[in-house]
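So this first bit is one chain, no partners, the form predicted alone, shown in structure tokens.
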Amino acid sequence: MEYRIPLGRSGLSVSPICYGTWQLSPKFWGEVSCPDIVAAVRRAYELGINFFDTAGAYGDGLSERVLGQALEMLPREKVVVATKVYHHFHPDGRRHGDLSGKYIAQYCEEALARLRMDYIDLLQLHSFDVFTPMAETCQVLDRLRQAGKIRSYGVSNFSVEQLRMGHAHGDFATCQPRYSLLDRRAEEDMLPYCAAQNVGVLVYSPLEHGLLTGKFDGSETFTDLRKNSGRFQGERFRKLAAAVRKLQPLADKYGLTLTQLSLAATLSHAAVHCAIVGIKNAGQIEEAAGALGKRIEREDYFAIRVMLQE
């Protein structure tokens, strides 16, 4: 069964589970099998997932190239592709923030070539650029939309005040904040603001880098980005892993895995439209897709929040 929802005021109709591709960043996650990603993307489409999120910064264009290869054989009008611009990367590995009008226009053309597409459904500002006036950034975004290069635009990693300023100059239709059952900071201001402004919200890291899948016992060690995260170290890691495993009876009640329970609970927040899940293989997207259409009762939802409170 397919599930589609309107993504705020973007005009885009998307699946609540979004296929994320940050894992194609060797700097953060090590090497990943590109053929496995291609197969998983196509499996996602078969399962009714039509929303795919990437960024130029993920592997300095690698993620966009792999996603473009994976989507090339699928009907373009039936998939929604989001990418992000901010990091101006160079062949020698240098990169710096850049949301100047000139760079955004250049990036859009380069991203379209890597994605093998004629237009981008959602172009997001990956971070806030303190150097470029917001009016300049919005002018080029509006020109790209008018030219049919992009359908809509949004932000990621902005503060609520930065997004508010953006709305004084442009039509930012979506926001991509970090949010999970273990990291609820966006509830303080960003999620209420987005709900009030009908801004589509697609949250990243809803499984907290795998911690909310229940596959860890707290004794594991890591060589990727998680090696520097306090949630994956020492007694804190052990306590969190144990707390997640204690959710198993609730998962059983709904016939879900812990991964599916975590995603379904995340999507229960009234302001959250989509959860972006980093997927490395077909088995992972099959499990994540099992959260589509699942509803958690109010009492159980708040019980989950209490059990995962640090």
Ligand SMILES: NC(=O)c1ccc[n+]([C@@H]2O[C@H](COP(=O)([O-])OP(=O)(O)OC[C@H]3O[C@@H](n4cnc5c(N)ncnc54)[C@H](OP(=O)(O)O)[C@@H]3O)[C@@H](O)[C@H]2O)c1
Second form
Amino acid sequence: MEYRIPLGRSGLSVSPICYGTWQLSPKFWGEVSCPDIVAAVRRAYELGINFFDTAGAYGDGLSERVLGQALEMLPREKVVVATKVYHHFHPDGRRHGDLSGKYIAQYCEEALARLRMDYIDLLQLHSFDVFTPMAETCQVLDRLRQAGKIRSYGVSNFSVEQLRMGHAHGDFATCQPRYSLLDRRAEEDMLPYCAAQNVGVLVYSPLEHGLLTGKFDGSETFTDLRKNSGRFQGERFRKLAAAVRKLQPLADKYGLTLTQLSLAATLSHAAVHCAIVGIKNAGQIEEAAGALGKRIEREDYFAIRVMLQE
Ligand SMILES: NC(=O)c1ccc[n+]([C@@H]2O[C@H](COP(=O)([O-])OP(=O)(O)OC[C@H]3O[C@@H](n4cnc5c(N)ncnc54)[C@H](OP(=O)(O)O)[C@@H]3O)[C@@H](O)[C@H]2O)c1
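What would the structure be for the form predicted in complex with this ligand, rather than the form predicted alone?
First the chain shown before, then all remaining chains and molecules of the complex.
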């Protein structure tokens, strides 16, 4: 069954589970098998997921290239591809922030070539660029939209004030903040602002890098980005892992796994349209897809929030 929702005012119609491809960034996640990702992307599509998130920065173009390869065989109009611009990366490994009109136009051409597409559905600013006037950034975004190279544009990692300023210059249709049952900072101001402005919200790290799947007992050690995260260290890690596992009876009540319960609960926030799940193989997206269309009752939703309170 296909679940599609309007992504705020973007005009895009998407599955509430979005396939995340940051995992193709060896610097953060170690080596991940590209054939496994290609197979997982195609499996996602079979399961009714039409929304895919990538970025120029992920593996300095690797993620866009592999996603393009995976999607090439699928009908273009049936998939929604979101990517991001900000990190200006060079062949020698240097990179810096850049939302200048010149770089966005150059990036767009390069990203389209990597993605093997002639338009991008959603081009997001990956971060706020203090160096470039917003009017300059918006001018090129509007020009790209008029030229049919992008269908809509949005932001990620902006503060509310930065997005408010963006709205003074351009039609930012979506926002991609970090948000999960364990990290609810976006509830304070970003989610209410987006709801008021009908901005489509696609949240990242909804599983807290795997912690909310219940697969950890708190004794594990890591060689990837998790080795630097406080949530994956010592007593805090053990307590969080135990708290997640205590949700098992609630998951059982709905016939869901802990991963699916976490995603369904995250999507219960009225301002959240999509959860972007980072995926390494077909099995992971199969499990995430099981959260599509699942509703959690109000009482249980608030019980989950209390149980995961740090
Ligand atoms: N805009 C931004 O700045 C930004 C920042 C971060 C992420 N993102 C986007 O959001 C996506 C998701 O965020 P994220 O990768 O940080 O975090 P996440 O989705 O919370 O966690 C991803 C990790 O969860 C584990 N996982 C996923 N499905 C699983 C399953 N069914 N069973 C067991 N483990 C599962 C995998 O861990 P293992 O490695 O243990 O297999 C995977 O690496 C990214 O891919 C990216 O597209 C955007």
